[in-house]
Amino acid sequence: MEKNLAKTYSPKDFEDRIYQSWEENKAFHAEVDENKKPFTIVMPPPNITGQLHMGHALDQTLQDVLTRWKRMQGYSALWLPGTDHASIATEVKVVEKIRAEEGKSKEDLGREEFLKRAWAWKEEFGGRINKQIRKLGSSCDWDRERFTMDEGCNKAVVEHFIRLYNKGLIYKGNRIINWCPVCGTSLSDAEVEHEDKPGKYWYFRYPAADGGEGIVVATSRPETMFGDVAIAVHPSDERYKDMVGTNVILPLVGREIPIIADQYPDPEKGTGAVKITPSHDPNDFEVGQRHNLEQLCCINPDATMTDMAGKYAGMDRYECRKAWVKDLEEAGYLVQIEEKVIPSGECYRCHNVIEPMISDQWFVAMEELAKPAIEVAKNGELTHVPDRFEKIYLHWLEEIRDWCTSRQLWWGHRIPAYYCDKCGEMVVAAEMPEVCPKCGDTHFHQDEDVLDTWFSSALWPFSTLGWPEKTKDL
């Protein structure tokens, strides 16, 4: 009988066998036990598209240590595993696979067939993460494994959407959103990565409508000028006091736009005068709302120019920028060019520059929801370690905008809103209505959009334990 240990340790000779034994004997299975205190960690669900990285490894280790420690202390310790459907990332992967193998788009397949392919992709590749978690030796309860689009989670998402809608905390409207022209969907503010990059400020003269000298405005995005509806100056800026209420002419376009007074412009920045393009800038949108200004969209969802751009219509936004600036310079409207560091927002998935634009989307009203989160920080119930992060937390919550939660994708939780084919009446419900409450028609179609992945992730600690039902586990 060989009693000597091998000279080198070979993990593959032991680890899979040991983990399999743990799993077969349900070593990590947890049940509600009246005689034990419960201790629960719900695994932050990794995306089905990826592989574990060092961040996951650290996070998994911390969760594993805590769970094993509590289990040894006699708690009924549950570590519940699962994965996230990752709307944008997964759809991109499936679309790429279909294009590479069949030369088709998702529209060629149609929604139903595309979703069949997406579920098949999930079954084929989605389990890779779980195999890696096992390789780490994580002591989670695989009998309770969940997926953010499984039946229980989907029921919870629909229920939560309807409850928020009925409370007036979810609404549909035309507002400024972050649009990714490559992924073809709206993004939340949290999905936009901000980076300062070298750029330019172009200074253009907008001549006065009465033939006077007019006003000089700086912009880093000349291609949006076709959507200008006003020039704003600060009410305290003495330079422009007599110009408020007069009109200037949009260079080369010839359209008259007013000069208005608003708190938004910074007299110390640029010339102190700001062009207002409500359809393509979030701050301009707010100014437009305050002054009841028109909304003119000059950029398409694919980042080409609309008919508002005249002869530049159909051009890519950056090609248009070059040609437009050249034409303005030749016509004598360009005053100067300033090299400047420009804040740039990019899609967190494809890293292309996002385009702020007006769009009809679903939003979660955030002000009321943020109040309790602000209050617990201010009264000391919630503490940050180190405490300097509280400033970041409070700044984010106090400045928060309404959350654009609809996505122009097919993979995800479809929005539970139905529209009457006859009169257009909208009904938010768990199932398609049988009769229109407005006109009595019986034909409906469901909203095409799906919800932001994080709408379901926010419910993850509760939906995985049975919410909205009042389960024993919950």
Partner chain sequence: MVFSGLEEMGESPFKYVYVHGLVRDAEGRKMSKSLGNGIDPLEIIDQYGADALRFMLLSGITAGNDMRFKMDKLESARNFANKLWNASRFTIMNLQDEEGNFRAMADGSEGAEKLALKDEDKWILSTINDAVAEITANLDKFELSLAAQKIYDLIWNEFCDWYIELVKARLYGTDEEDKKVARYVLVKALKDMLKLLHPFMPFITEEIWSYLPQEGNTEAFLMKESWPVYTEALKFEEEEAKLKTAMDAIRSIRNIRAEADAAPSRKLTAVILASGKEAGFMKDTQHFLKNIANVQEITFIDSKDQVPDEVMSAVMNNVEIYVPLDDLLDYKAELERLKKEKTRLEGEVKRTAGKLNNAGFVAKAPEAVVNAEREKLAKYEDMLAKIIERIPVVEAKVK
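Rigid core here is just the name for the largest C-alpha set that superposes within 1.5 Å across the two forms. Residue numbers count along the first chain shown, from 1. Note that the structure is predicted; figures quoted are calculated from it, not measured. Compared with the form predicted together with the partner chain:
- The two forms, fitted on the rigid core, differ between these two forms by 2 Å or more at the CA of Val376.
Having displayed the form predicted alone, please output the structure of the form predicted together with the partner chain.
For this one, just the chain is written down, with no partner chains and no other molecules.
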């Protein structure tokens, strides 16, 4: 060995060699040591579809500085690495690959064959990001590397799901969710990206059923009018006081709908009167629940119009919008058009406009779960750095809606719910049940949906340490 450093600093000449030597000597490996205090960072798992970008580099560096420092301070420092199966992102990639290479859709292959391809894809490309992470010098314990869909994590997910279900904190129901018509799946609120875009508000007159003037209502999505079931005004709005309880006519459609009073409309916005379409808007859905209104669905999951749209049935949502506005204008119902910046929700994968939709999905009841999470932040068990983020955290939890956790995808943790082939009885269990508790039949089929990625990443900090087994690592 040379007895002094090379003449010039050339990191390329030694960085990889040093990392290799650390790894070969298991310098990053951490075991539970009774004499040392534990310090654990569970790496927020990067997606297997990922390529290392600057954001990761910063993230990794921060975690590594803390881990190395604590290790030197004498802690039993464990930095646990892993990757996330990234349900929707991976499925999109694998679907693309199969289409490009074989000209087939995932339905052509069937679920089982598709999953085989997905695992093969994971084997080939899934490790790439962890090779890149090594280049940065991250001192994580690769002996403990995990994957959000490995056996242990899968066990944890099923266990957690069943426990929540038994406590009534997971339920299945028809509720309004975010729907991506292109990806063909539901999305959680966190998976919708909000952006303000230039758009239009169309003002239409809904004539009164008794032949009077009626009421003017603004909308940025006229194609949803076929699902209108009421017009709402604020109870304190003097302009409309006398009209509450009367009916107006849905233009051109001819259906009569009531004018109702509700706290939701803002008298300062638009005309102060809003159309209520419970099937296609989350706020309207709530209004509908309060007033026991009907739910009329006028847009299909593939973003074409349903039979509710009459002669526009089968048209794409935006084609329908054009034709419908034109017809309303010609019939004299269009009062004005206002150019405006409109908040638009987009799918975080494909960036198409999401469509709020009522759908039969699985939900996590958040209110109960959020309570202790709010508590730990307030009593100091959980500290945010910097502390101003505590406000954001609390606001998020206090406003949180029930979380739609089922996805119409194949790559992911399949929902552990089984339906009796004969009577349809549903059983939530770790394994497929043998006998139907209701009719005694022995044939079941499993729920087709998978859980969203966040369901397993939420368990990551302890599923990686062995939960639900009681391990010493926990």
